[in-house]
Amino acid sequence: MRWIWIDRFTAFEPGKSATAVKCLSAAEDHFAEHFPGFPVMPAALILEGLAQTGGILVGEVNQFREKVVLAKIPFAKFHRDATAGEVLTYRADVLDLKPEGAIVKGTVTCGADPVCDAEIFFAHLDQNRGRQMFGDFNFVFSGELANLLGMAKLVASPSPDPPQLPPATP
């Protein structure tokens, strides 16, 4: 099963906000059993996609020198199910950023319809504790997430001016 729950970023403002999308395909494993005859994306996976969007946003502030982990979700409200064939848009906004962690407000929509609103607390593991618990490998910021962030930065950067054509000669 795939553990990255976002497909790409559509907007990324470092330290402030990030927007990502997830295209829900009926071919994804979780739809086979959740629920037979009425395939819906599990709420926990919707929250995980939102947490990945917010976690990358928070981690990028310190160039991923610290491990960013989801500490708690004090608030989450679901408005409707997300079904196969839909496209979810995850929006994460940093509410508070401190050395020990961050608070992110998240929203998930499908088109104009709200799917979920949540508040997520992320913790920064200090280097010693992070190494003791998880070693030097940054399990949060893996290769696929690094690629998604690279693409996000391309989206966020201003595009160069298009090449200018010489004036037409009469």
The other form holds:
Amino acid sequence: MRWIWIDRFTAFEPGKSATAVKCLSAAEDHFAEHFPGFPVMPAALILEGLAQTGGILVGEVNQFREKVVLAKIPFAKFHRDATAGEVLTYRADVLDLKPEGAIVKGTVTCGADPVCDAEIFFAHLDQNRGRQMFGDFNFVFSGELANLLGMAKLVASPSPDPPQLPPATP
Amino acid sequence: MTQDEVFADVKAILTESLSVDDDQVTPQARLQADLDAESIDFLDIVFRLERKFGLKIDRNELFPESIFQGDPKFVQDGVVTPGGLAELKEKMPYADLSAFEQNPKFEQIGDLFTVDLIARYVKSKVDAK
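Okay, that is the form predicted alone; can I get the form predicted in complex with the partner chain now?
Below is the entire complex, every chain and molecule, led by the chain shown above.
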């Protein structure tokens, strides 16, 4: 199972804000169980997508050297359900960023509709303790998240010469 | 800012950070025992105080780690040593240690952190700005 709850970044301003989208598909497993005959995206997964958007925004500030972990969600309010076929837009804005962690304000919208407002507190896992527990391996920004990080970097710094597709051949 | 104004803002911050009702946030309420604050909440509270009051609070200042982590210089057999009490007085001049000194059990050190202590600490920082 792939634990990635955003599809792509559409905007990324390092240290300030990030916007990502998530297209909801009826093929996603959670819709089958939540709930049978009434498929709505679990609120916790909506928050996960928002936390991935915000977590990458916070991690990028230190070039992903810190282990950024979701420590606390002091506030979250949900305005309406989200269901298959809809596109969610996740927006994360950094409210506060310090060596110990960061606070991000997040909003989730579907078109013009507000879906969720939340505040997310990220902690930088203590360097020493983190190394004792996990070694130098950064378990937060690893594996498949690397693809998203690559996208975040692309959106953050568009190349002056975007790669061109070769001309179509008959 | 007056002490009452500082207290009102501190109360609002604690209500938000700890998701408690505002009538629970009395001056005597203890952050851990009464308001269920956990370690990550302390970091959140420090961030919020800094933002609200425009302060810089060093990591070890409001919640001194040397004491909390049970440094053997300061804590022996579950009791805070005279050296530890001196350290507390130096690091936390805004705290009222008179009751704690009578029975300085380490496990009760968290009880020092009341809403009133936070408000007095913030007032001292605001006045020193």
